[in-house]
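Shown here is one chain on its own, the form predicted alone, set out as structure tokens.
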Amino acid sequence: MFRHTTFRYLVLAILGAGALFQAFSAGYFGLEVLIEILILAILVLALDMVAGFGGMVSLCHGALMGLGAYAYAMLSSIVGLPPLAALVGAMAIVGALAWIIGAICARSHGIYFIMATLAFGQMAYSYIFQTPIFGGDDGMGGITRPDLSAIGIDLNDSRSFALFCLAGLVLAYLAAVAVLRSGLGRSLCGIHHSEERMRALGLTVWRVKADIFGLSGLITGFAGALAAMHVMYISPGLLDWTVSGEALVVVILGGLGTLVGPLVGAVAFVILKHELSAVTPYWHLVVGVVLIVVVLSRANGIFGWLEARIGARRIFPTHAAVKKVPNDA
């Protein structure tokens, strides 16, 4: 069963306070970095649901995010739906596509599952790239943000949009927690630990995997729509497999199967990227070295390492009970 510890509540509070401080004190560039972190955090949160708690390592979540961006752009610019309706529609479309992918790939495991999701991602990339209605290599521009002027909010202002993305991340996190605490989430954890045993108990394994993949797709579609609103321009590069690989790196860097860890990983990754890129164009090498060190240390990412050290010192005794059950949070 999914549950929080005192330490995890503390980390969430620190992250939230830091985001609010940045939103109200930073200039334009700082707000842009904050928005980038928040959108990436939503993406890796969705990926952690399937990879960390279900053992389904996906290399198509970047493509799903890109599809969410394109779906939002098409529904708002071409179909003419109001931006908020287009946002909901984009999430529904990506959720449905993710459910289909999850249902098809549910019977594969390990490297075969990874390669199958990669194939779906590359097919989506090729289709978007080669279809004229999506703008091809030129992409699509003129994307609008929701009009919340009726309640006194101008989302064309960077500060307001950053707070909008922060609220979206909070809602995405609460949705992920609700799913993982539900019967569906408990079934997923059972499948992760022993798929054969859960099948012997009469559980329809493929359906559970597909449902979780679909719900993860809803959140991923939300991240894609926010990405389209942020830049107000999209291109096929959003669907490239490297986006999925980068998201997986962030999840592992932060802490797989913790929900809180990927949020920490998103903050660390974006800050490292911007700070190091100002010094060297080879910042990926430094991030790669950090990731290798994290993996070789056998710690579950940055957050997992901190949690293990604090739990060992009994600073937060509630963690001791949780450590006995894998994937508890």
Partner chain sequence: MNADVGFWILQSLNALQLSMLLFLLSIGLTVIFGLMHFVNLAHGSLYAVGAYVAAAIATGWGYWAGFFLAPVAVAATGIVLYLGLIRKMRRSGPMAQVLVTFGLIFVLLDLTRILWGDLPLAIETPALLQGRINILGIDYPAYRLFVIVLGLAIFAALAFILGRTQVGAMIRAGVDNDAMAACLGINVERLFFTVFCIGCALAGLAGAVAAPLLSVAPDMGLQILIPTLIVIVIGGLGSLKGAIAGSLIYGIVQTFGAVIAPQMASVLIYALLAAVLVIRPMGLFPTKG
Given for the second form:
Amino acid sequence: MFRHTTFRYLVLAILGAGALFQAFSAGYFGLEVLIEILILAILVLALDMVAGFGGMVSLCHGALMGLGAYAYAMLSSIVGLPPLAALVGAMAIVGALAWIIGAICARSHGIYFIMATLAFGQMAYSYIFQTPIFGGDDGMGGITRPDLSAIGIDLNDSRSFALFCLAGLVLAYLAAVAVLRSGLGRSLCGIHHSEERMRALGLTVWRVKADIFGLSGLITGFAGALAAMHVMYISPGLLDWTVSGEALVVVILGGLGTLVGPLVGAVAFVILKHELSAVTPYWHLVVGVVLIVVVLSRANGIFGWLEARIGARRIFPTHAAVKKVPNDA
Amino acid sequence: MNRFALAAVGLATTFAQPVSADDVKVGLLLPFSGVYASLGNDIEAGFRLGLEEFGADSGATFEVISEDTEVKPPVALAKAKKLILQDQVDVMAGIVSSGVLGALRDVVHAAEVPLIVANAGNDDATGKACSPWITRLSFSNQQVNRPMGSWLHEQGVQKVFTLAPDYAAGHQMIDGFVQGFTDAGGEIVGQEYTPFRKTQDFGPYLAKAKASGADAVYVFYAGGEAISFVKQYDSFGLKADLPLYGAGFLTSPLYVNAEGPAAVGIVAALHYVPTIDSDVNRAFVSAFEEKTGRIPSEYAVHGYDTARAVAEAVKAGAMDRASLGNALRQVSFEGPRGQLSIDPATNNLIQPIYVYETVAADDGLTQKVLAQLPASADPANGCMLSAVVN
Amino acid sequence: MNADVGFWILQSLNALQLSMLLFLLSIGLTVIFGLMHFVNLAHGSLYAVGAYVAAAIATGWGYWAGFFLAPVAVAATGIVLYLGLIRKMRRSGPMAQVLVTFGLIFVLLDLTRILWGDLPLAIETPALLQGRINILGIDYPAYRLFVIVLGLAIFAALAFILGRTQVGAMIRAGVDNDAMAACLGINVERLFFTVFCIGCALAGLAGAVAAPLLSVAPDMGLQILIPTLIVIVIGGLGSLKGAIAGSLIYGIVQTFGAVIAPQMASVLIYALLAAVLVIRPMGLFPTKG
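The form predicted together with the partner chain is what I need now, so please give it after the form predicted alone.
Shown next: the complete complex, the earlier chain at its head.
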């Protein structure tokens, strides 16, 4: 189950302060990077909910995010809904699709779950790619951002949009925490520990999994709609399975099952990527090596490592101690 | 918050003045990683060569900033914004994939920065989505194929089966050909579109083409798919009974050596082949070969002519974004491809198209030019550009 | 529309050819999984390495040198990976394995780019297998028939080894219960190592076999990975029967899908995969319940 520790609060405060500082001080490219980090952070939060707390390693979250972007674009520019309504609509659509995928895949475990989600993701990719109304390989443009001029905010300004995304990330984080702390979230952790035990207790296991997957889908859809607003253009590349793979990489890089860790991972991944791609076209090589080293190190990502090191000192309650509480209860 | 944002914008504009009056900043947006990396490298090599040859003559110095688009629209967009807002470039060039071009179009248009398209062939970019700020010096998908349709009919081919990958460029290339071919009186007996970059085996489609009763097959494939396709077409022994024609990317000099003997005899149409018989082209080919050790492809010539166009525009007196954008629409010169000019109605390049056959020579494969088809402008297709300001 | 028999024989051969190519790839992956419970997403990259090595050798010493040496080279790569990485990853969960091998995909992809550049390479069809052979009344490319025969031969050989020999019995015991097999005196570690190397060698062989049919490009490993995973998940992880069944299903669906319903061709196989997973979450022929 998810719990805040002093250390986690501290890291969140540092991240928040860093994001705010960047939002107000960065140049144009810096803002682009910040927005990229914020949107990726929302996606990996959603992924950590299912993968870190429920053991449902999904390789379709990239596709779900892409669907969110397409749903937002279709609802706002083709159906003609106002952008905020389209945002909510996109979240609902992706949430519903995710619920269905979760319900279907709930019976599969381990590698089969990974493959099943991959199959659904690829199905979505092929469908979007081949359907002319979505613009095929060339994608579609002309996507608008919500108009918040009524409250004096111009979202077409990169700085305002970055702050808008930051607010979105805070909301997504609070939502994820609320879900994980609810009865549903506790049931999910129980299932992660022992599915048989929870079934014996009379829990409908597949329902819990599907519900969490659906809620995670809502947040993913939100990230997708933000991505569409950010680039104001969408293409099938958003749904590619390597996007899902990269999202998993970010979760692992940061620290699985910690919610805070993936945020750290998103910051590290995007900055690493930009710094490297400026130096060498072979930056994937370095990312691959870093990933392998992180997984081999047995630490739970950057954040997990920090937590184990720094959290072990007296001033902060240890991660291990925190973990014990629900087990004893 | 808004006050702060405004202050920052103000600050950035003060820095916007060019460092020196005769310094032109060029931003190159090309893929240096991902599936189109080899195209990006060829375009950049051509561009650098062109700048070396024509840059000094223009009276200005040039600063080139290269950015890797990774063929991903969001990445390309972030890099474009960096070039426009942070690096304050005077002109941008590059763009290999039409998807990336689609993503950048609105931004470039709104920011009023001239962009020279050095590859992406999407018809709409100089059609219904055209912009006075976007000038294309490469080709449009239909431009390459339309004249080939009527030429092929003139050669006595009556019935054709078409094949292409199932994505926008594939459809536009084939549509361009079909229009030219049917207008001339030809008949299309079958069409197939194969899943883009997911087709390992073209066998099923080739069998369909064979069973269709066509006189010839016309295809568009590029890159790795072109190699697989040409080899598989040859392995089924279809070339003898069912000659293969196509958009010239099929047997581009960049890939033709990987295709080997399977490519011999294929007749295709393209806007550039390295064997065009002109002094300008021979000079370009030898300069490029000396510099890179390889024969220039059509992609290299896009980069070369793009650099030349920038230099010509500067030479004509353009220095900032607005004047460069305007001057680029009026460039006209004789390049390796022949006489080039920009169509004022769409900002697309008007250029001759070459029909060539891939033939075996002593040192590998080469291109034998069979015909030079006259340059013609694409239909405006919904593009309404204001007239060029002189 | 295409009523004549020859057309359908031709398409059946096409389907079989694609199936056999995928079989060569998926059998290595599936047996490694069955025995070691190890998910190797980089299997496709090993296939790409095989194709590159074959192309590099073929330019100097001809096709057959590449054909025989590529599997050896890829097996050697496999040994390095096994000793350096995979042995340590054996007991980790599927997620850690997926991620480490996902990282390996990045590494191998860029290494091939650094070594061989971004331009696609190709190999000529060997002289012996050029041209076409008349079979069942139609002309079919000799090289494609060679792929079919090779696939079937390897299937037969593996079926014999796994079903009739002592080593096969040991492998089956290891797949069923590796701890018990170790108690019975089987050197399970050595068995794993051998099987892993053979799996890699088969991936390299598939690369060498595919090279004359396709182009040898840096992203070929990524392109083939998804079809291979579909094959083994449909068939059921860990079994020879599953790999051959999955390959045949994939080849038939892709080929006849392309002929009968081209618009649906690429969605069809994913829909089938989803359907199989719903009805039989462990695939058609799982090794254990």
